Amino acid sequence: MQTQLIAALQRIVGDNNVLVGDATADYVTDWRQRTHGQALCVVRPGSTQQVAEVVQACAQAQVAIVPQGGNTGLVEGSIPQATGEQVVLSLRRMAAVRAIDPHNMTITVEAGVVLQNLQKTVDEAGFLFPLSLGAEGSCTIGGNLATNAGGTQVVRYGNARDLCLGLEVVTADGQVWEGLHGLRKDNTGYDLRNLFIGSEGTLGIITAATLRMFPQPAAQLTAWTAVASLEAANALLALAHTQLGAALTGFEVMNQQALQLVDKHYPHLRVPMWQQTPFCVLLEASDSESESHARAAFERLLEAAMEQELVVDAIIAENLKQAHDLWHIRESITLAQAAEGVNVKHDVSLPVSRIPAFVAQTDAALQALVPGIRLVNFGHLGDGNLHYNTQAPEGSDAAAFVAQFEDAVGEVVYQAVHQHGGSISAEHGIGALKRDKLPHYKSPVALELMQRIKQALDPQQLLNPHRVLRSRASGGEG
């Protein structure tokens, strides 16, 4: 059978798109380089036709299909699992732009676009679009909005789901929703877009996106502050909200740990101030009228800061090369991270009135569970998305650690992100990864509906299985 579903997976796409073996190994490892699986075979169509033929093919011969894009994902939740019986669906060769509206202000492009490249064609085209992200180089748009992805900007724009206004999806039949429309305003029923988009590729599979552009700024400011405490980077939060409005475009905090490593495995970056403070906040604003406009608006919020005392120095970007610098050092923590050794990582969100209270009783739990342990905490403050990762203590084996200590630092940091009214996945998903510990934070009743969609849309659940829930015909809990 596995045999003449690959032949028959060859006649749909040619025998060069139909890769088996040792020519998977790029398809089957996760990015953190922690989970290796085996697929049947990977299978890569170049249309939204051949899209919903592969399914149909594998649908047929009741062989599970994993959705991927750019595989940059950091819950496991785009790879096959290490049975060898599933066929991974790459979407990277369909890197089309089918068309941009400059009067509605929307781009239609096909899932495998490079955000990146995106990004470029917009730009070009006199817009902009604002999604960034790390992985922005390699990572696709399909697979954005399949995991819901957030970013620097979300405290102005919003996640993935806000830029996109329609979609073209196949279904786990093989059948092809084109609803591609670049619409506002559409009150015609259930709003299927959104049921899609987040869905981690268990429901359908996204071969294409209407996208909103915006006009580019006039101007677009970075500054770099150092500020005594989580408590104090809330106030200027605040602060910077009533000061510059909508111009507020990017909120980020980032501890001394975290700055310290960078410091450490990437000297010539020079991170300003990180010793002066517990903490330091890179903000950006985005001016629709001039540089000179938005300077003036950036220096009496800092001054208004610096009086009320929330800030205890800061700098403004002189150029774009300086706001480059600044934001390469905040981009450079998770290659810092990495290059410590290996570490436990935490994407969670909560109320920002709560995240000052949520650190302190967390960071308290962990160092009395592995004292010395290294807390290297950072991420959207504006958003309240936090990446709340952990480092093993200084000179000890890292494996070691994270073999010993990466269940039970979980346990700690889900528990409190629970008590304050988080939750355990702010912008990464649930994959596999934190599969068996939704059921421990979400609602019965959500967990139920949301198998009833899955059953819906996917009876024969061959579509990502065992992602996001676990599938019911294992027994398993929702």
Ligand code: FAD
Given for the second form:
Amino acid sequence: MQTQLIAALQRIVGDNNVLVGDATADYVTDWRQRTHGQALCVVRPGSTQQVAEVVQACAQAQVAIVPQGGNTGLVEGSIPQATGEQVVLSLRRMAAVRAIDPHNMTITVEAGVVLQNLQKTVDEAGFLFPLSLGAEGSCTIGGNLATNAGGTQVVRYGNARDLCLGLEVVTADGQVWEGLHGLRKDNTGYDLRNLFIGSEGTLGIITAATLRMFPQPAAQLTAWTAVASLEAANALLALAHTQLGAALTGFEVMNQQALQLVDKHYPHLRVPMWQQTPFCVLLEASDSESESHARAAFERLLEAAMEQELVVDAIIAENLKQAHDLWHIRESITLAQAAEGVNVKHDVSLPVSRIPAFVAQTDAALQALVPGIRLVNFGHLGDGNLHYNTQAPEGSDAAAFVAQFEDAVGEVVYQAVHQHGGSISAEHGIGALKRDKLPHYKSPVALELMQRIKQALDPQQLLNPHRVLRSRASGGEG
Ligand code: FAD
Ligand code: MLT
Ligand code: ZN
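Would you mind giving the form predicted together with this ligand, to go alongside the form predicted alone above?
And the full complex, kicking off with our chain again.
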């Protein structure tokens, strides 16, 4: 049966685009190298029609499909289970730009377009595509929409969901839903687009999208500040909202431990101010008038912040290179953590106002649980999204720390998140990693509705089964 399916897939996409054995290695291990799956094969269709035919063939053979873009996801949702029975469907070959409509300010692209290439194409067309994240050199727009990715400009432009006007999706029974309209208003019934966005490949396969483009700002400025506390960071955020209004496009916080890891692994990056205060904040402002207008506004903001003693020290990048270097430090935290050893991550969101109390309470509880635990906190404070990550105590065995404490640490963090009215996944999704945590923190009614939606759209449980939700049919192990 499996041989027959592979032969059928080869007929659909060509022999070269069905990978087996060692050739599947890049597609079956998660980005953090924590988990290794095994695939029956990796199939790489080149068109929507081929995706539909692949899905039909798999449905007929009752073989499950794991859609995959850049495989940069952080919740183990894009790799197959270890059984070797699932087909990985890679969208990476589908990377065409189908249309740009400057008057409608939209672009229509295939799902496998790498985010950085999309940003560049939109830039060359004279517009801005604001989705921006550390993995942008390899993640795909299909994966970004499937996870409803956030990133560093959500405070101004919203999540991936807010940037999308239309989708083309292959359904679990191999039909093509063509919903690629570039409409900003469309109240003709249930919102199918938003159902597929954020569904992590469990409801349909996104093959193309129509996305919003924005005017390019006349100037973009970046500042790096040292702040004494999260309370001060929050007050700075409020001041920035008031003084900069819609010009505030980024507001990232990084604690000393996060910056110390960057300094340790990438000393050439010359992390500014990290020893001065417990936190640094990176701010970005985008101005529609001019660089001098932006600079004056930024200087006024930082002067006021200093007068109010919210900021201890600050620099404004002099040019684009300096700005890029500052952002590069921020984007290097995840890599520095990986270089330090395996670790435990939590991607949480809270009302911004609750973050200082949440962090104080959780820090104390974790230090009591694992004396010396390193608390690596950073993230998109402007959106209330904190990457509350942890690392083994200095000098101790990282793998042993993860094996012994991952669950207990997670429980402390998620209980506190829940208590403060937050979410256990702000932007990375649920995947396999958080699937069994979800029932503890989401209402039974919401979970039941999600199960019914899954059952209605994918009754055979063929699309990314056991991800996000436990599959009812088979118990959902793995
Ligand atoms: P994959 O990892 O391939 O897949 C992710 C999920 O989407 C899987 O469940 C998969 O089955 C599904 N999927 C993929 N493509 C499709 C498709 N075409 N149709 C249906 N389902 C599909 N995330 C953020 O939100 N914000 C950040 O700031 C951020 N920073 C990161 C920094 C680093 C260094 C790294 C490694 C990751 C970061 N991420 C971040 C996580 C990750 O980059 C995002 O989740 C990204 O959107 C995943 O895109 P991808 O193409 O790699 O998807
Ligand atoms: C980021 O914002 O850099 C990533 O989403 C964080 C992470 O690796 O936890
Ligand atoms: Zn993030």
